[in-house]
Structure formats: structure tokens, C-alpha cells
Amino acid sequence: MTQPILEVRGLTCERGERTLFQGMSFAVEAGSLVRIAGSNGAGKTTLLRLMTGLMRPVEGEILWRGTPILKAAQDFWRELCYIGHRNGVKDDLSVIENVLINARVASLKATREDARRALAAVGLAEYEDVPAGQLSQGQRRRVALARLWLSESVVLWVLDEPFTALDVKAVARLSDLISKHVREGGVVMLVTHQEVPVDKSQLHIIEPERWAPRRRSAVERAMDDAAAAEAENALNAGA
């Protein structure tokens, strides 16, 4: 039996006075797409942040290659590419400067030519020297996502709604890249409603609500839906 590359054991997380999930456990092998699914407010983004070590669970642990991620520290982070809701784009820098700085922060070796190829892949080849502050929200998102084209050697990708604010062509390019990464033995964990073409044997669907100690009321769900819709509308407004 193949040893799992990623394991979640007995994970419990609280937000405020509410327990989002309790005793969550699952394991995935290399060459897997892990889609975090469920309704708004179920803890999908929280789970992603736990997977990166940005948050700590109340109980349980996350293991990467058999070692708890907090213990593995730098060894784990070198194998991680995380892109959350925030694009991390500096308005006063040019598009290509943002790509190169993001690569440097992530300890990726990238030349200016590598950055140009990444920008071409996300449809921003003609924006290389444009100040990022002049871009739409969709274009800023693509600047952040360009790092994925420089991270093909990084095994674990953790992505929070990566397809949001992208046009049809950009969605297709990103979907193809994610599929390729999985086929080549990488692990991609993401929150998305977008279908990504992978073999069924490579797809794992994790629903945090399965481990929730209680069901949310209709009022709680409605409030979470409204907050999510407001955030998405704000992001798409400048796309």
C-alpha cells in the first residue's frame, strides 16, 4: 500500500465560540486533487490556512511526508505554494517586478525570462512594465497566479478560490496547469466550484461540515451566504 504524502489526524478547529469541525481525519497520496467543498461559513478557508501552518488547530495534527508540518517547518514550506484570497500585489511595482518579488519570497529561482513566460501563460505578456495599481481585479489575480507557472517543482499547492475574477481563457489555462501538476505527482488542495479535469481516482472531496458537531441554523447559513456574496461581488467588480 502506498504511503500517504499528506495526513490529517483528529483535527478540531474553533472560530469564535463555534466549533467548525471536530475530529477531522483523511489522507491523500501523491498525484491527488483535494477539493474542499461545502456551503459558505463551513470552514473551507480555515481548513486551507490550517494546512499551511498559518493557523493552529485546537486538537489534532497535519503530517507532510510523515512529519507534523509545524515540526518540519522550513522543509515543509519549501514544498508549499499557497495563494489565498489576497493577491499580495504591490501597486507601486510593475507587473513583472511583482512576479519576481513573489518568487523570491517563496524561495523560487526565477529569471526575468521565467517571469515573462509565466506572464504570457496568464495572458499578461503585454503588461510586463505596467504598474500593478493600474490593473483590474481580474488582472491582479492573474499576477498572483503567475507564481504557479514558476512553482511546477513545488509539490503541494494550496489555493483558495483561484478561479475567482478570471475570464474564460484564464480559467482554462489554470485548469490545465492544475491537471498537469496532479498528473505529474503533485498535490493540489483547493476551494473552488470549478470542475478540474482529473482522473476520478485522483480526486478527493473533503466537506468540513461532515465533521461539524452541530448543524448551523438557517439564519447562520443565510448570514454566511450574504457575507460571501458581498466579498465576491467586491472582487469581481474590477474584473
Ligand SMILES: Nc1ncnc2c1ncn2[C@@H]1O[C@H](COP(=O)(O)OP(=O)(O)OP(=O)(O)O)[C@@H](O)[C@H]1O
The other form holds:
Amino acid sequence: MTQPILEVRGLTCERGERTLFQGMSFAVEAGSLVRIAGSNGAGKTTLLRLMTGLMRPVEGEILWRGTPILKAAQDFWRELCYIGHRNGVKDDLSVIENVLINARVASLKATREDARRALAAVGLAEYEDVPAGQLSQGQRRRVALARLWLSESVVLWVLDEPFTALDVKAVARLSDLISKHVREGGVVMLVTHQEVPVDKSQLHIIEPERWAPRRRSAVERAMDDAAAAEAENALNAGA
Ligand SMILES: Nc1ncnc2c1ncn2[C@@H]1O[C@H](COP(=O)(O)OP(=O)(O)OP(=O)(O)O)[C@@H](O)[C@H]1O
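Having seen the form predicted alone, could you give me the form predicted together with the named molecule?
Expanding to the full complex; the earlier chain stays at the top.
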């Protein structure tokens, strides 16, 4: 592998009382699609949040271009586009105002024309002036995702279930955009069940469960109990 652009080193994460994963390590180079897979509650969303610096790990670190993200801070965030579960769409603003404000918050330079192009790409050209509160869930998702069409120069895309609530056509368009971003040297890390066509060598599948602390089986627990009982008996016999 050439120099990795993104490296996860010995990441351990706890939520509540539970250790979700420990010692997670992997590295990818520019031009990679990182698919986070696994069962409900495995820690997929949590891993994405760690990736953005919104959450901190108990141990370990994430390096972007060789620098820990929490240290790189602004320099890292300038290269990051994060679209989480929540769409962050403001109901009382029009569709185009939402796109422009999202772009401004992300420090992207976007004119009204750019925003129109992005809306056309997500199939919302005719909704430009409609208050976002009047949209369906799928349409709201599209408003949030329109930012991706303004983020081609942003290297790292971190996307939590971006295909949810989209129709077949929208899924195909987004899937094409993601493949193009990866082909052009971007890194896309996403939680999805959707296949995104990229070269096999560019695809990494990360399953947080692989780093989950091992649960002891019933047999192991019974053996421990038996050993403890034996030790107690020995102590009592000696007393
Ligand atoms: N705010 C919180 N406080 C405590 N525990 C939490 C919190 N949010 C999530 N968790 C727990 O962390 C674990 C991982 O949650 P996470 O949302 O990362 O899983 P996931 O793999 O994305 O799940 P899903 O496929 O259902 O979206 C779950 O067991 C969940 O109960």
C-alpha cells in the first residue's frame, strides 16, 4: 500500500456500560470506499461519529494524512463532508435556502446556480422554492444529500445510510456519484446495505463486531464457576 490517507489505530469505544469494539485498526489510501457493515447496535454509527471527531474514543486514534484528527481539527474538517442520520433540514426554509445554508455551514463556496445544479442532480429542480416542511422523507433526504454535489473537492465523505428513503433512480444517481468520487481519489466511508460499484481493490469492508470483546460462552462460564467452587472448597478444607 502507498502512504495511507486514513488510518485507524487501536480504537476502543464504549457506550454506556458496553465496550463496542476494542483495538480496531485499519488503514486506507486515497481512492477508497470503506463500507461499515454489521448487525443493529454493532457500533456502525458510532464509528462514523468517531471518524468526524464528534465523539472521542476511550483509546486509540484516527489519523488523516498522518496527523491525529483531533489535533488537525480545522484542517481535517475542511476535508470532511459528514451527512448523518438526521437530515438537518430546516422546515421553515425553502429547499434552495436549505442547500445554500448547508453549503455555507460546511464552508463551501456555492452560488445559487450551483445550488440549482445540485437540486437538479437530486431530482428536486421543481421544488426550489417549496418550504422544506412540505417534503416527504425521501425528498428531505435528497435536500441533505444535494450537498454532496457541491462537495466534489472535499476529499472525505462520511455518510450514514445515505440511500435510506431514496427511490430507485435517486439510489442510482447517488451510487454513481460515490463511485466517481472514489475513482477520482476521494475516500467515502459509509454505512449501507447497498452495493456501490467500485473496483475490488478500492473496496474495504469494516465490521466493528470483528473487534468486539469476546463474550464468554456458557461452557466457559460454567467452567469458571466450577473452578471458583473448587478453590472455595480447598480454602474451606484448609481452614
Ligand atoms: N447515546 C447513547 N448512550 C448510550 N449508548 C448508546 C447511545 N447511542 C447508542 N448507544 C448504544 O451503542 C451501541 C451502538 O450504537 P450504534 O448506533 O453505533 O449502532 P449501529 O451499528 O449503527 O446500529 P443500527 O444498525 O441499528 O443503526 C448500541 O448498543 C446502542 O444501544
